[in-house]
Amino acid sequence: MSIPVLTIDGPSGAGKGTVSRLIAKKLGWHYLDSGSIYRSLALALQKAAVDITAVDDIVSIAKAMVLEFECNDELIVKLNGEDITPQLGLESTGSIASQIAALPEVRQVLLKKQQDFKQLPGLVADGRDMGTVVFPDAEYKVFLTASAEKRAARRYKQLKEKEIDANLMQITIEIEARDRRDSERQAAPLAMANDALYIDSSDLTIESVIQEVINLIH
C-alpha cells in the first residue's frame, strides 16, 4: 500500500511549520519538520564544541543523534532525550543550521533520517528540499513563500511574544542572507519542484493557505 506524502517547501518564515502542523493534525498524518533536524544538529555541535568546518566530526554527531518529535499544539523536539525546543528558534541556531545544511556529506546522513518519517497513514513534510530531493515522488507538493519583509515581521512578532530580544532590521538582513545561501548552495538548493502548487502567503491568512492545500489533496 502506498503511503501518501505532502511536501511543503519554501524559504524561512513563510509559515511552512504552522501550516504543515495544522494540516497533519487535520488529516491525522505524521509530521516532519526537516528544519528542526538541521537545527537540532546545530545545537548538538554547539554542545560538543565542534567547529562547523570539521565535516567528519559533524557527520559522526549527525549519525549518533537521536531525535524525537512530539506534535501537540506546538512541536516539541527532543535531542538524545532532552527537550531542546526553546533553543531551536534562536537566530544563532538557524544560522549554523543553514551553514551545515550546505554540506553534501551532512545532507546525505540526514536524508535517511528524514525518509524514515514516511509511515502510514501519511506524512506532511516541511522544509527546503522535501519535494525535490527527499520525497521527489510525493503525491502532493506545495511551494509556500512570502516577501522577506513579511517573513521578518512574522519572525519578529514570534520572538517578541516569547519575550526574546529581537531587532527587525537584523532579522530581515539574516533572512535575506539565508535565502541567498539556501538558493545558491551546491547541495539540494532551495527550489520549487516542477509539479508543486505555488502559494504566496504575504497577504493570506493561515486558514486560507490551509484551505488551498486541503483542496489540492482532495
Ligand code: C5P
Given for the second form:
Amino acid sequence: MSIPVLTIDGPSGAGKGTVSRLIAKKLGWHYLDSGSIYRSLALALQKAAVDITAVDDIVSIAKAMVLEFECNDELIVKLNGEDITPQLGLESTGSIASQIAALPEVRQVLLKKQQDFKQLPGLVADGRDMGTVVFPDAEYKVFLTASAEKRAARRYKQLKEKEIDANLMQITIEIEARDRRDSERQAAPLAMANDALYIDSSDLTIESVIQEVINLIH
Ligand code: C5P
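Having seen the form predicted alone, the form predicted together with this ligand:
Every chain and every other molecule in the complex is listed next, the one we just looked at coming first.
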C-alpha cells in the first residue's frame, strides 16, 4: 500500500512548522520537522566541542546521535535522552544548522533518518528539500514562502512568546543570511519542486493557508 506524503518546503519563518503540525494533526498523519534534525546535529556538535569544519567528526556524530520526537501542541526533541527543545529554536542554532547543512556528506547521513518517518497512515514533511530530494515521489507538494520582513517579524514574535531575548533588526539580517546560504549551496539547495503548489503566506492567515493545502489533498 502506498503511503501518502505531503511535503512543505520553503524559507525559514514562512509558517511551515505551524501549518505542517496542524495539518498532520487534522489528517492524523506523522510529522517530520527536518530542520530540527539539522538543528539537533548543530547542538550535538556544540556539546562535543566539534568545529563546523571538521567534516569527518561531524559525520560520526550525525551517525551516532539518537533523536526522539514527541509531537503534541509543540514539538519536543530529545538528543541522546536529553530534552534540547529550549535551545533548538534559537537563531544561533539555526545558523550553525544551515552551515553544516551545506555539507553533502552530512545530508547523505541524515537522508535515511528522514525517509524513515514515512509510515502509515501518512506523513507531512517540512523543510527545504522534502519535495525535491528526500521525497521526490510525494503525492502532494507545497512551496510556502513569505516576504523577508514578514518572516522576520513572525520569528521575532515566536521568540518573544517563548521569552527568548530577540532583536528584530538582528533577526532580519540573520534570516536573510540563512536564506542566501540555503538557496545558493550546491547540495540540495532550497528550491521549489516543479510539481509543487506555490503559496505566498505574507498576507494570509494560518487558517487560510491550511485550507489551501487541505483543498490540494482532497
Ligand atoms: O527549518 P529550520 O529553520 O529549522 O532549519 C534550520 C536549517 O537547517 C535551515 O536553515 C537549513 O539550512 C537546514 N535545513 C536543510 N534542509 C532541510 C531542513 C533544514 O538544509 N530539509
